[in-house]
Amino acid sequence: MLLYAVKRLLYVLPVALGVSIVCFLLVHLAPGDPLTSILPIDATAQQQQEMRIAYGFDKPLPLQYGIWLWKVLHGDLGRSIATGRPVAIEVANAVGNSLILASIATLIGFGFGTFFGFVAGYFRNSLLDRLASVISILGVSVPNYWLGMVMVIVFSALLGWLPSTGAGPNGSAHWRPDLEHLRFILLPALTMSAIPMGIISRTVRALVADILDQDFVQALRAKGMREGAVFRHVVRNAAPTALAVMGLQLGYLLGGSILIETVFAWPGTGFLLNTAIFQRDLPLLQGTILVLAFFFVALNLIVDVLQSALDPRIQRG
């Protein structure tokens, strides 16, 4: 088990390096000059050059990458061009909020998706199967930003049950695990959980249907094993794949929640990315994308190790 984890970690290192290169180059290939957002309109050529030197934009691109990577390895993601604050602090606050939101949304999606998937898989071609399939297809098909706006209109504007924006009272940007702050996270979490619920539901249904058709399940039933014990065997065989899907969905939600966080003004990485893009804030944009990419790589590593713990055949393979 330890040897397998070390091997997976060694595989991750070149992937992480490649991610950093792609992250750095993609941001620099985008059109426009990032300094235009902070320089006055009547800035002289000398002022522009001084600003470029201050932010290191006057150096060749490979040298810029080397300096940037060295600073990143020492925990320095630079300073935001728009605010002047350290990017590491900005990203740390946003990542914390996004991780809370994505984790709750993933748990909701995984819970309902697994339930619908098992129901549909166990009762194939029945009314329950069709109903669960319709719900999962709707979860994947409905645009989450549209669903978010509908949730705001219904539960906030019309019924007045839940707040529509922010992470806490009085526009607070820090979420806490209490009843008052829980009201602020319900709408974005439920909206965000729709897609993982649909994906996990369809995945689990296919897994359960395939496992129930395998010979070992027929043999267990032929030996007179109770259905509850058979169900436990089905869960054990379906768990590694379902866990992998859940880990991927958590990674996707961390990096792909720009629209939902913008709709609900949730102070997470998606909202921060949206702000950095419109302000052309290169250090903030680079730092946010890099941290999200590393989170995704780390989640894949954790899921791989957990899968091997649940299913030793993965280690042998």
Second form
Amino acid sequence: MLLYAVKRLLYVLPVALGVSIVCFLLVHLAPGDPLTSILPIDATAQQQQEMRIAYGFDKPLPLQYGIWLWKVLHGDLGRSIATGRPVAIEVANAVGNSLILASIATLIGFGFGTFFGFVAGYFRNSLLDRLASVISILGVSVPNYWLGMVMVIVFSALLGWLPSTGAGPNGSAHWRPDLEHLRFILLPALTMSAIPMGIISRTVRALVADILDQDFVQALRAKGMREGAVFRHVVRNAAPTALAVMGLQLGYLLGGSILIETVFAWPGTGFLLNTAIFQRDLPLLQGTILVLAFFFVALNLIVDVLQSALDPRIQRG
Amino acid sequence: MSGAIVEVNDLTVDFRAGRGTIRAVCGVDLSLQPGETVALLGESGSGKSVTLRAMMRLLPKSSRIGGRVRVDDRDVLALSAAELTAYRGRTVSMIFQDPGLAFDPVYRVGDQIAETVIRHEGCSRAAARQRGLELFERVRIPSPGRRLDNFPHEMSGGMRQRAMIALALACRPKVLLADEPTTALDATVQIQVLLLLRELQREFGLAIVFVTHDIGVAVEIADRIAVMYAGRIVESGSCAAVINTASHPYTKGLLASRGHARMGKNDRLKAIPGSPPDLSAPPPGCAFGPRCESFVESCADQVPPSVAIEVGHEARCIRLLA
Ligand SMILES: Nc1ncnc2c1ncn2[C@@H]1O[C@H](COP(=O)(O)OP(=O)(O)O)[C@@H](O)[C@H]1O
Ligand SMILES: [Mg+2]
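Switching from the form predicted on its own: structure of the form predicted together with the partner chain?
Below, the chain from earlier opens the complete complex, with every other chain and molecule after it.
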């Protein structure tokens, strides 16, 4: 097991190196000169040249990559061209905000998803079941950003209950666990929870239906257990799979969502990426992509190792 | 009959299926004295399990139970939901065909016994565990203390069935309903479990309704045999009477389809031809008619009444009327 974990960790190294090269090249291969966006339109050739030297764009690519990588390994992702702040700090803030949003969205999705799933599984083929099915299918299939805009129109514009954009009052870019900030996270989190809610509710419905059909449930009733106690047994049987699916959904959401974060101007990684692209903020773009890419590499690693640790039938060597 | 612990009269069970209904049980009468064992014998699909489940009202909502079920002087069909859960497992217990499926796979067997004791007797966890330990010793599970902490999949089939019996007897019920409890077991284990059940029955004074499709098992365990066909009891009587003077053609068919000790190498087993009727559209009159060797036209006229052959031995066949 430990051997497997170490081996798996070693596999990550070449993958990480490849990821960093792709990140670096992507930005350099993209059309357009990053300097044009910050230089005045009538800048002279000499000004351009000075700027190029200042940012190190005059050196050959491999050397640029080497320097960049060396700095990255020391936690230096450069400075944002647009704001002048260190990219590492910008990205760290954004990652924190995306994490909060994803966690709350997953919790909401899990809460509603298990509720609908249990109701549908317990009252199979009833009106309630159909209703729960419709809700969960809508959750999975309605485009996120469209749902987000509908939420904004209904809850912000029409009802005026909740703020529509930002992470907190007065353009706060840091989320804090207080009531005021909670109001800001509610709409994006609800929007983001639609897909996990749908998937978890379908999973739980199938699980519950399957469990209720098993003989041991009849046996529980036959020995006089009340419905509450039977329910406890059903929950205990459904929990491992439901939690695994929840973990998977959390993983998907953690990377942030460009569309949802853009609709709600939520200062997470997706929003940051969007900003960096439109402002041609090269160091910021590079840094964000790199962090996100490493995040998914790490996520895969964790899932792989956890799975083989939890399930002895998964043999890997 | 007075003093009976179980009294079932004219029990019917209907299932809604699609647009029609299926009458799975049709006018069953059954009466047990305390400490008595009755075997319900019949092919699969004859309504044995449904009869048992009806006595515990353990049937899905798509079913309707008619008739009268009295157990321990209680009208079972009139019990409220709360009274019903108090009745199940306390007055009447059930054991199942496949003990591997009858335990919750994610709870320890000892905890599943303890939760039953706590539910019915409200005792402490420690007392409930102590009860489990005594029961495991009683059903002769080796190293009972360790076995209580097993998950169901860590036990063999025979041991699981012993554990199931321990669970069923945990709250000292008066009636045990056994639904083919030995069918899934190896022959040697099967005999051990039957002997254990007989022993426990004497000790606890249990009345047992034992469902089986195996005449040999029925003779082994039961005082009386009730033969079921298509939802009806077609013959009932003491083991000796039913075996030695089988009166219904179906019972005779069952006996002939079974080997016996004096069989020679060239004797053939005789299977009953045909298959049980479709319960949503049963044949008129005697349901066994279409498969019966001695079928006559008047068999299809009416459901044959119960005819007493001798005291306590009855069968439903019009040829006995003559
Ligand atoms: N839940 C149900 N819904 C509809 N029909 C059922 C149901 N359970 C049993 N039946 C019907 O009742 C008949 C008798 O079943 P059962 O009592 O299980 O037979 P067995 O004698 O093998 O135990 C079956 O043929 C089946 O058609
Ligand atoms: Mg059965």
